[in-house]
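Just the one chain here, laid out as structure tokens, in the form predicted alone.
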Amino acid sequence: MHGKFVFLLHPLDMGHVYREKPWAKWLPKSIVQFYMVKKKPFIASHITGIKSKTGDTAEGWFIIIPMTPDLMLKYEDVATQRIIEAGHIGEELGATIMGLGAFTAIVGGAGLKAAEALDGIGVTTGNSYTAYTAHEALLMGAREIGLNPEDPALTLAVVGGTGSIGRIVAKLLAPKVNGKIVIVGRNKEKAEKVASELRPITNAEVLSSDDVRGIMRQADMAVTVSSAVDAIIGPDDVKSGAVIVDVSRPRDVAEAVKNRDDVLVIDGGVVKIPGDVKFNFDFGFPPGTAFACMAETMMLALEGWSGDFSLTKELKEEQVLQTGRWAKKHGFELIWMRSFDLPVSEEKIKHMREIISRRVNSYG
């Protein structure tokens, strides 16, 4: 089987725009943004070389929506129309599935409006496999630095826990945590609703909160997956010895946090793609690796999937687990930890282990 897909990208901020188009720095920002809102989506690259362990293959195309997150929020109807236009490009290319990257997975009813408007191509946010790899990454990171999620003294925070990814990540992790779990969301009532869903499936104390910074100062482990357009967790907001998986793009964790040598921030959902994949586009990853949302789109193409997939606000646990099974079937693998787009060094892991060891000894 040979599958075809398209995946949507967009600039995360104006800095990305100026790096790609240096001449734009000499123009008023309002003029550049006016042009971005007017510009149609376009093909950025042809993706080749994806080959499953089963022998099935896939090819795809990156399509750029030239709008930053703040522009998508300000002109959501325009952003939704651009996503639909990108879907039509995908249809013309023969693709059966379109993946929505970053903020294109948030606007337009989280892909629902595009799915309703497109008949010849399925739509996915990639959130199912993103959620699966986020919970995998936290367990891996905790294990590597000597934290045991089952330790009753530890606190897990899920920031953005009322969203589709955060909610299901919390459900996957809850049975493995015995200390405290805090669901953090802007809407306290929604956060409490998710907390109430977790209490029957965990031995942990489950709380809800709308205080991101206050909870992060207490959290030993955290997954953060909000839809904020700017960082919401700064260098003074993180507990010493904490491990954080930041799934959000733009990032929830400020880049200044990388200067904290007593904190491990893991980039969420970085996956090795099977075969000799050529993206022909530089999005800052090592060769042969991609975001989990991209990987979900690829595995759906390998499966010959032609319908919609990860679109609902409440992801189904079985659907998320299915992406884990497909990953094993085709050869997608969560790679060794990366932090702020760089590999996590053995020295960093050793230092974190020493911090955790001293803490454990002090308890004893």
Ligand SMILES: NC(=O)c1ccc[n+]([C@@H]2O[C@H](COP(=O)([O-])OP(=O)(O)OC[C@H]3O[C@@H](n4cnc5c(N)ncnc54)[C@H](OP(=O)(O)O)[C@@H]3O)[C@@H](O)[C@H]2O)c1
The other form holds:
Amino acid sequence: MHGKFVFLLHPLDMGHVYREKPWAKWLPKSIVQFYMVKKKPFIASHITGIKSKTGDTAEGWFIIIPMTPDLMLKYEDVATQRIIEAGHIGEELGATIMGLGAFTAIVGGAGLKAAEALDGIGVTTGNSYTAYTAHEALLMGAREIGLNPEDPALTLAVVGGTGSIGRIVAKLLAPKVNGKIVIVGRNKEKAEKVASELRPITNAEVLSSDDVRGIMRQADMAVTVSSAVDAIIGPDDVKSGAVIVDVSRPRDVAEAVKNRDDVLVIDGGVVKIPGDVKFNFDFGFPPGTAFACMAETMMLALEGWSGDFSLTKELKEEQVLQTGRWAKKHGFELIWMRSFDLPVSEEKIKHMREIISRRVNSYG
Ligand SMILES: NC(=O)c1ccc[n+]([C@@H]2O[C@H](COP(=O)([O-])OP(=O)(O)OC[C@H]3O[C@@H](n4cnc5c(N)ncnc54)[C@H](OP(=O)(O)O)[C@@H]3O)[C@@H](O)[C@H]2O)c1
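Shown: the form predicted alone; wanted: the form predicted in complex with the ligand:
In what comes next, the whole complex appears, and the chain from above leads the way.
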């Protein structure tokens, strides 16, 4: 089997645009943004060398939608149209599946509008495997620093817990937590609805909140996966000894939090790709690795999947677990923890372990 896919990328902020096109800095921002909204999607690179443990292979193409998150939210209809145009490029290339990266997975009904408009190519947000790896990363981080998620004294926060990824991450983690779980969103009613879905599947006390900073100050473990366009968690908003998996792009956790040596922030969804993959495009990751949403698109291509996959805001748990099984079958795996784009050092882990063990000892 040889699968083909396309994956959509876009600049995360104007800084990205200026790094790619330095001359644009000399123009008024409004003019640059006017052209970004007018510009059609284009192929940025050919991705080769993906080889599954089964022997199946895949190739793909990155396609750029030249709009930043705030432009996509402001001109959502244009962004949706660009996603559909990118789908047509994918069809011409013979791809059977199109993965939606970052905000292309949020606008247009989280891929639904594009899926309705495209017959010749399936669409996925990649959110199922992203959710799967986010839950794996939290358990890995907790284990490495000596936190037991089952400890009844611990609080887990899921920021953006009402969203497509956050809701299902909370569902995967809830049976493993016995202390407190807080679902955090902007809309308290939506957060309470997710909280009520969790109560039957966990021994933990489950609460809902719209106070991101207040809850993060109490959280020992957190997954942050909001669609906020700017960081919403600063260095004074995190608890000493906490492990936080930040899945959001743009990040939810401000860069300044890396100065807190008593907190472990893990970059969510970084996956090793099977084979000798060449992206021919620098998105800032170590060689051979990619975002989990890209990995989901690749595994669907390796499976010869031609329909839509992770599309609705209410992902099914079985679908998410299926991506975990496919990952194992084809050889995709979570890489060693990274924090703000750098590997987490043994010293950091040791320091975190000391903080946790001091705390456990002081509780008696
Ligand atoms: N690392 C990866 O591989 C990867 C893959 C896919 C997606 N992502 C990223 O994951 C994030 C979430 O994606 P999604 O598809 O789950 O989004 P989504 O379905 O739109 O959900 C977004 C969630 O964020 C909450 N939210 C938005 N703005 C907020 C704010 N200012 N403060 C607090 N909560 C806020 C929303 O709350 P309300 O419901 O109350 O509005 C909702 O719970 C995005 O940043 C996306 O780029 C990363």
